[in-house]
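One chain comes next, on its own, written out as structure tokens in the form predicted alone.
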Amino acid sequence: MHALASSTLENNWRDGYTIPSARLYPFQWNWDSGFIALGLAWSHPPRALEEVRSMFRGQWGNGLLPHINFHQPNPNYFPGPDVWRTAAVPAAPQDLATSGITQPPVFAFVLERLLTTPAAELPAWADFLAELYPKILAFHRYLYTCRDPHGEGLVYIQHNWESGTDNSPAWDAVLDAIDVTHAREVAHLRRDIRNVDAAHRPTNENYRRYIALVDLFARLGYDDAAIARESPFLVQDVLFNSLLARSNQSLITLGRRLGLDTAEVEAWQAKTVAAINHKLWDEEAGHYFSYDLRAGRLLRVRTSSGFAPLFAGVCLPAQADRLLGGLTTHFMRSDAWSLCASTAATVPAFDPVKYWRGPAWINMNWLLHHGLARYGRTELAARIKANSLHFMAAHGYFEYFDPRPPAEGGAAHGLGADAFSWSAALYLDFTLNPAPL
């Protein structure tokens, strides 16, 4: 399995960066790149540094770190640079095409994690850390400056793709409310459903809404203030904000290691931790939910994103107890199920094979494993890890997996893209790096 993971990362390496999967994703993706670096740190340590540097080549002048870097042309993906139309945006890099939105902020805790790997033993490590720290800080500053309209410590996402959990049922109500009367049809432009089973991917109706948002952002010139006024999708995502909080912690740790003043980050962190527990926690449900700024409501759909505050370490002990009570009740229908479904099995929209509407994902399991360990739930943490390793040993390094057992209809194979980079990378981290995070 280690050799297969290393060869998967090798085969997906593209002269300075790693693609998620040749079948579906021929460019460099933001949070994929962070998780991939954790595997490269064991299979080819110098490449872990190259991977992160390559992602930050696409950083905009205002600090935004885009969710895709289009390092070279490839027609096997939609939407490409011609749809995003970021080249004319003054803040965008002039020598690299990028998308115009971001993804969950993982790089600060990735750098902290790299300290426990062979990558930190490289002669170039000290210069690398000093180089990347201000860039990550600038990304966080962008988020708090441009995406926190009420100054409450919670930043919003303006597109479901920014959540990383693209077609989660959590976004259904927001997406369904978008007026697509004049939106263009895009079904004929999609490449993903030609390369994998369409039943495992978002619907065409969803994609129409996704591209309607992109077209709106491009028309507004990616002006954050204008988007905040006009975008129908403005959500304070619990996963995004939890990973921001965990990355803030790492920025504080790394900043002190570098002898820097971390007061700015500490102020952000205090607000974010308080806001997650005050605004995104639902006492009745015992779960964390995202908040729809447009409708002024919690999006009460139980998903695995609601466990992310465990990884961030922001839960109070009583909240952690309530939260974990739902893990083995809502997210599995019998003890034979594997953890953890991306959408609770008790949610009507649960679909065990459709992208983020039910399948288990290795990166989310990795986050949950470390969150459980942080709160002393060692038995559950071990179970999450064992389930994750079993998925990959049984089926290979696929993008996602059916959490149901075979006797209850579970898929006998992996789902989505095969030879998926962050699955391979996190297999290496799961098995070779015992350090807590």
Contents of the next structure:
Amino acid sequence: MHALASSTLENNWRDGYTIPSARLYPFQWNWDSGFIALGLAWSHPPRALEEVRSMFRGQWGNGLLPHINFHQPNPNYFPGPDVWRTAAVPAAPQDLATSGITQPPVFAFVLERLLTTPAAELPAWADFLAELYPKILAFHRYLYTCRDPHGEGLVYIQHNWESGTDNSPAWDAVLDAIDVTHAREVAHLRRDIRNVDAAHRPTNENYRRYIALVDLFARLGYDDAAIARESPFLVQDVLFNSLLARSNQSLITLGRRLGLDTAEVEAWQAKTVAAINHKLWDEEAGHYFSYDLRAGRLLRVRTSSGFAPLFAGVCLPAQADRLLGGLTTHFMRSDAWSLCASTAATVPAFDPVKYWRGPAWINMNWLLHHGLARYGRTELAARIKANSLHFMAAHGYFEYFDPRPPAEGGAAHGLGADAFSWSAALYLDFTLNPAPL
Ligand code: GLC
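Condition change, the form predicted alone to the form predicted in complex with alpha-D-glucopyranose (GLC):
Entire complex below, previous chain first.
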């Protein structure tokens, strides 16, 4: 498994960065890059530094870290740079095409984790840390300045692609409410369904809405204030904000090591932790949900994103108890299920083989594993790790996996893209890095 993980990362390595998977995702993706660095730190330590550095080459002048860096042109992906039209935006880098939206902020905790890997023993490490710290800080500052219009300590995502959990049913109500009367048709432009089973991918109706949003952002010149005024998709995502909180903690830890003043981050952090618990916690459901700023309500669809506050360490003990009660009831139909379905099996939209509507993902399992360990749930933490390793040992480094046992119809193979980089990378982290996070 280690040799296969290393060769997967090797095959997906391009000149200075790693693509998530050759068939579906031929560029550098933001949060993928962070998880991938955690595996490269074991298979090829200098590349962990290179990976992160090339991600930040795409950073905009206003601090935004794009969700895709288009390092090299490739016709096998839609939407490409011609759709994003960021070249005309003054804040965008002039020498590298990027998308114009972001993804969950993982890099600060990735850097903290790299401290416990061979990457931190490299002579180049100290300079690397000093170089990256202010860039990550600038990204967080962008989020708090431009994505939190009411100063709540919760930042919004403006597109489901910013959530990382792209096709989650939690976004259905928001997307369905988008008026696409004047939006263009995009079904014929899609490349993803040429490469994997369309039944596992988002529908054309949804894709039309995704592109309608991108067209709107491009038309508004990626002006955040205008987007906040006009866009129908403004959501305080629980996963995004929890990873922001965990990353803030890392900025504080790393900043102190570097002898820096961390007061600004501490102020953000205090607000964010309180706001996650206050605004995103639903006492009745015993679960955390994302909040739709446009409609002014919680999006009460039970998904595994709701466990991310454990990873951030923001739950009070009583909340953690309730939350975890739901893990083994809502997210499994029998004890033979593997953890953790991305959407609860009790949600009507649950589909065990469809992209973010049921299948288990290795990065979400990794976050949940560390969240459980943090709350002293050693047995559950071990179980989720064992389930993750088993998925990959049995099927390979696929993008996602059916959580059902074969006796209940569970797919006999992995789902989505194979030779998927973050699965391979996190296998290495799971098995080679025993440090808590
Ligand atoms: C899919 C996933 C997203 C990931 C991207 C590249 O779009 O939903 O989280 O970053 O693929 O792997």
